[in-house]
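Here we start with a single chain on its own, the form predicted alone, put down as structure tokens.
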Amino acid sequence: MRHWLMKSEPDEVSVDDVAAMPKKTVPWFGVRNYQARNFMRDHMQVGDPVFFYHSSCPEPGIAGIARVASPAYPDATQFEKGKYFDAKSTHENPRWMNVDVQLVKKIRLVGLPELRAHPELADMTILQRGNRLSITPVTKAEWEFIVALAAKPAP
């Protein structure tokens, strides 16, 4: 089993959104960064524990507690007019992958600040410069520290 954290704009899908949704489920689309649609298409196991993180917001962190929901499958926003819309992908050949992520809990925000006031996260995939991947590993230590971290009062 892994663990992920996936970026969400709250404005596109937020972790109250998904709460509404039927069954909790939303596929995760929109992807257009090879090396997360890899770790989409190649290494999410249904059931592996996902951070769901607000990102590019007034407070960004992570929100919500998820699991993936659903082998990979072809987005279909790739073959849509529009945002997502890739001219050179083909029902026959798709580029783009998603998975359905379902919502477990939403915790209370874990903001970047707080995540980085913390060293036991120092090498944690988010927090290193440059990084602007939407989806990203997860140590098992750095699952558990946060998810221990969520229980408490914020700061």
Contents of the next structure:
Amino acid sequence: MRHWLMKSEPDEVSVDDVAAMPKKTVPWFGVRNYQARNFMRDHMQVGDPVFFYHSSCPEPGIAGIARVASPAYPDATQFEKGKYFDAKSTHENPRWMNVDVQLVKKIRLVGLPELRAHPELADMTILQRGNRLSITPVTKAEWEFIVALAAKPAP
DNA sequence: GCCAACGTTGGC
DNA sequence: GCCAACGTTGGC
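Could you output the structure for the form predicted in complex with the DNA, given that the previous block was the form predicted alone?
Whole complex next, starting from this chain.
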């Protein structure tokens, strides 16, 4: 079992949006980066724990705990008109895949400055300079540290 | 809105 | 296969 962090822009899909979904589950559509796709397609397993991260918003940070809820399957939005359409993708040979993600629980927001304040988390991919990858592995130690952090009051 | 960092594209 | 140009991400 691996642990993951998945970024979403809350303007598009927030933790609260997912909490309102049937079964609290959403297809993680819109990933258009090969490395992130490969994580979903080749490395995720149903049940893997996921941090739900809010990005490109006033308070970026980890906002929820979720789990991988399905194997990867073709991302429907690549075939639909809109910002995620990909003319080079076909049903026979789809380029983009997604898993379903199910929200387990909302947590207090553990913001970026708070994450950066802990030396235990200094190696997290998300905190590295220039990192833009929307899906990144998280180590077990990082996972457990952040879960414990979220259980404490906001600093 | 700015801009650093990065991924992708396409000409050669 | 190189690499410049371009587009995107995402924090600030």
